[in-house]
Structure formats: C-alpha cells, structure tokens
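Here's a solo chain for you in structure tokens, the form predicted on its own.
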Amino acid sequence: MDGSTTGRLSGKVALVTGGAQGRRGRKHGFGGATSWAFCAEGARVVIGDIDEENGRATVSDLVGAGFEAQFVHLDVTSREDWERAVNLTAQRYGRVDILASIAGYGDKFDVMEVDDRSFDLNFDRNPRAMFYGIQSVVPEMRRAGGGSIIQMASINGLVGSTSSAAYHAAKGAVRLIVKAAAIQLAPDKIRVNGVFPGYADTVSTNDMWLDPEMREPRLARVPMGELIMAEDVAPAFVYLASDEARWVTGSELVIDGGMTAQ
C-alpha cells in the first residue's frame, strides 16, 4: 500500500483512536490496520493513542509510504485529551469527517469475579470513552455538514460467554449508544455505526492464541474455523466511512466467521 490521492475516502479527514499498532512488517491492531486502509483510500489520518512510541513509528511508516498522517497523544478516558485531539485534527486539516473509535479495554473475569477495578476499566474505556468522542467531534462534523462515527464494538455486546462479564456489559452499552446517537444525530447528517468483530488475532490477543487450551475451544465455535485478522475488519471501517454507506446509520456490522449465526 503506497501513497494515494484518490480513492473511496479521497478528501476526507479521519481521527483514529487506538491506532498505534500499525508498524510496517508487524502484526497490526484494529486501529493500525484501519489507519492503513483509510490512507490507502485517500484519507488524511490522525492517529490518537497513549502509546507514543509505536504511534509515532506507525505515522512515520505511513508518511514514508506517501500518505498524510499525524500522531496525537489521546487517552480516551480524558475529555481534555479528546478535545485536544479533535482540535488538532481540525486545525491541521481544516475539518473532521470520520471518527474511528477503536481504542478500548476488555478482561476475562466472570460475573462472580468482576471487581470495582474491572468494572471501572471496562466502562471508562468503552461507553464513557464513546460519549467523550461523540461529544468532542460532533461540533466539527456539524461545521463540515456531516460525518461518520464508527465505533468498535464486539460480538460480546451481542451474546454471552463463559467469561468477560464486565466487557459484555460495556460492549452491550456501546451497542445501544450507537443506536441512540444515530437517531439523535441523523438531522445533522452524522452517521453512527458499530463494528462487531468475533475472535481476532491482533497484537493485544496474540498471547492468548498461543495457548492451545484457549485457542482450540474458541476456534471450534467459529463455523469458518479461523481467527479474524485486523486486516479483515479494516474494510468494514472503510465502507462505513465512505459515501457508499450514506444511508447506513445505527447498524451492527458483524464480522465473526458465522459465530453469532448459531
């Protein structure tokens, strides 16, 4: 993927949270893969993350490939960081058309194991962060005449499992915030959608999949029999960010190899 000035997102400006894991030649996270996919389709991208080292290195790789990209420190639990990131994006590129809100948090505690820390981390970095992002970016999107907000969700926001109780609750909240925001922002031509991946092999889950006791029973639940890669999910963000999806809002785009069809 090399620099492009044309494409499905040509002329658009995107803020991508959780995009630091996008180093060339390494396994990508969802945000890193999405940043490359956005750039390849002609968008100018600002990556927001707390991982400054990898975030800046990812931006360097993107710029080296001929794309326009910039890094900003963004802790999604900080309203001030959100406002600074949105302001920087608007000042640098004159507008904000797309928010890909991908940074989040999850743990494996079951319903009897969840403590206050687990509960707070899951809700602070998922639904609370989503509210902060929407509230920060909407004024700029209104000035631009519309926009697309794409929220990373999870199939754990659709169905239950044997663990991750607080994560299920947090992503379930995200699912309904998507729908409420889609209805409330529709008059502003701002679309809000959710992407719901299944079991994925990314930087953050790499260690888990190296353990056969974790990997095999989970793969057995996936009809297509394979793990999803970040690059399999990034095209969903491109579609929802593009004008092809101009009538798509409040939707749940599920990418799970058929798991939730059972």
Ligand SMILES: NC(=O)c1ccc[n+]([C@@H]2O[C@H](COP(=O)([O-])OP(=O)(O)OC[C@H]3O[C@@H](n4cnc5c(N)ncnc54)[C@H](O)[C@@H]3O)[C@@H](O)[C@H]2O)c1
Given for the second form:
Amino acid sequence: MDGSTTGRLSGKVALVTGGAQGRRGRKHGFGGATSWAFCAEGARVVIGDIDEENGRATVSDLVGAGFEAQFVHLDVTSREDWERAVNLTAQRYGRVDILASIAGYGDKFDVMEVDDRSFDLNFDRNPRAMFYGIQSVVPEMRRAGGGSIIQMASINGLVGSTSSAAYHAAKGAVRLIVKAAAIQLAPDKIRVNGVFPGYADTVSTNDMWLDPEMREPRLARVPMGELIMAEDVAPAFVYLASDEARWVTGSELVIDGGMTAQ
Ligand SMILES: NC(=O)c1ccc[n+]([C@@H]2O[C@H](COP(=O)([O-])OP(=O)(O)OC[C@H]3O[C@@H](n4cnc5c(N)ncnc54)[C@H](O)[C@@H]3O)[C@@H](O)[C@H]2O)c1
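Can you return the structure of this protein in the form predicted together with the ligand rather than the form predicted on its own?
And the full complex, kicking off with our chain again.
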C-alpha cells in the first residue's frame, strides 16, 4: 500500500477512534486497519486514541507510505477530548466528513456477575462515547453539507451468549443509537450506520484466541469456521463512508461468517 490521491474517499476527511493498533508489519485492530483502508482510498485521516505511542507510530507509518494522517489524544469517555479532536481535525484539514467510532470496551462477566464498574466501563466506552462522538462531529458535518458516521457495534449487540452481559447490553444500545440518529440526522444529509463483526482476531483479542478453550467452542458455532481479521472488516467502513452508500442509513452491516444467520 502506498500514497494515493484518487480513490473512493478522495477529498474526504475522517476521524477514526481506536485507530492506534495499525503499525506496519504488526497485527492490526479494527481502527488501525480502517485507517489504512481510508487512506488507501484517498481520505485524510486523524487517528484518535489513548495509546499515544502506537497511535503516533501508526501515523508515522501512514505518512511514510505517502498518506495524510495525524494523531490526536482522544479518550472517548471525555467530551472535552472529543471537542478538541474534532476542532483539530477541522483546523488541520478544513472539514470533517467521516467519523468511524471504533474504540470500545467489553468484558466477560455474566448477568449475575456484572458489577457497577463493569456496567460503567461498558456503557461509558460504548454508547455514551458514541453519543459524545455524534454530538461533537455533527456541527462540522452540517457545515460541510453532510457526512457519514459509522459506529462499531458487534454481533454481541444482536444476540446473547453465555457471558459478557454488560457488553451485550452496551452494544445493543449502540445498535439503537444508530437507528435513532439516522432518522434524526437524515434532514442534514448525515448518514449513520453500524458495523457488526463476529469473532475477530485483533490486537486486543490476540491472547484470548491463543487459548483453545476460548477459541474452539466459539469457532464451532461459526458456519464459515474461521476468525475474522481487521482487514476483512475495514472495507465495510470504506463502503459506508463513501458516496456509494449515499442512500444507506440506519443499517446494520454484519460481518460474522454466518454466525447470526442461525
Ligand atoms: N475483536 C473482536 O472480536 C470484536 C468483535 C466485534 C466488535 N469489536 C469491537 O471493535 C472495536 C475495536 O476492537 P479491536 O478488537 O479492534 O481493538 P484494538 O485491537 O484496535 O484495540 C482497541 C483500541 O482502542 C483504544 N482505546 C481503548 N479505550 C479507549 C478510549 N477510552 N478512548 C480511545 N481509545 C481507546 C486502545 O488504545 C486500542 O488502540 C471495539 O469497539 C470492540 O468492541 C471487537
């Protein structure tokens, strides 16, 4: 992959949260892979993350490949950070066309184990953060005459399982934020969609999948029988961000090897 000036996102400016895991030659997270895919299609990208070291290194790799990218410290649970990140993006590149709200949090507590801390972490870093994101970028998108907001959900926001009760609830809330915001922002030509990956091998889940007791029973439930990689999901973000999806809003793009078709 190297620098590109034309592409499906040519001229657009994107803010990507949770994009720090995108270093060249290493396994990527969803935000890292999406940042590379956006750049390869001609977008200018601002990565917002709490991991300064990997975020700055990812940006340096992107710039080294000939792309336009910038890092900003963004804790998605902070309204002030969101506002700073959006302002920096607009000041640096003149507009904000795309928000890929990818950073999130999940744990494995079942419905009887969830305590206040688990509840707060799941809800602060998923639906609350996504509200903050929407409220921060919409004024810039209105100024630009429209935009595309893409929220990272999960199949855990569609169906239940034997664990992760607060995560199910939080991603289920993200699913309905997408639909409400899609209707309420449609008059502004701002589209809002959700991406729902299944079991995926990313930086944050790498160690979990090394454990056969975690891996085997889960993969046994996936009709296509394999873990998804971040690069398999990034094209969904590109499509939803692009003008090819100009009439797509409030939708759920599920990428799960058939898991939730059963
Ligand atoms: N990995 C999976 O199996 C899977 C499946 C479906 C959905 N998801 C969702 O995808 C998203 C990304 O997951 P991933 O596995 O690609 O992670 P990842 O490997 O990209 O790591 C998460 C990134 O988010 C950043 N982050 C964490 N808390 C943050 C905060 N408060 N503010 C800003 N950045 C923060 C981390 O620093 C890290 O760079 C999450 O929303 C997750 O719920 C993951």
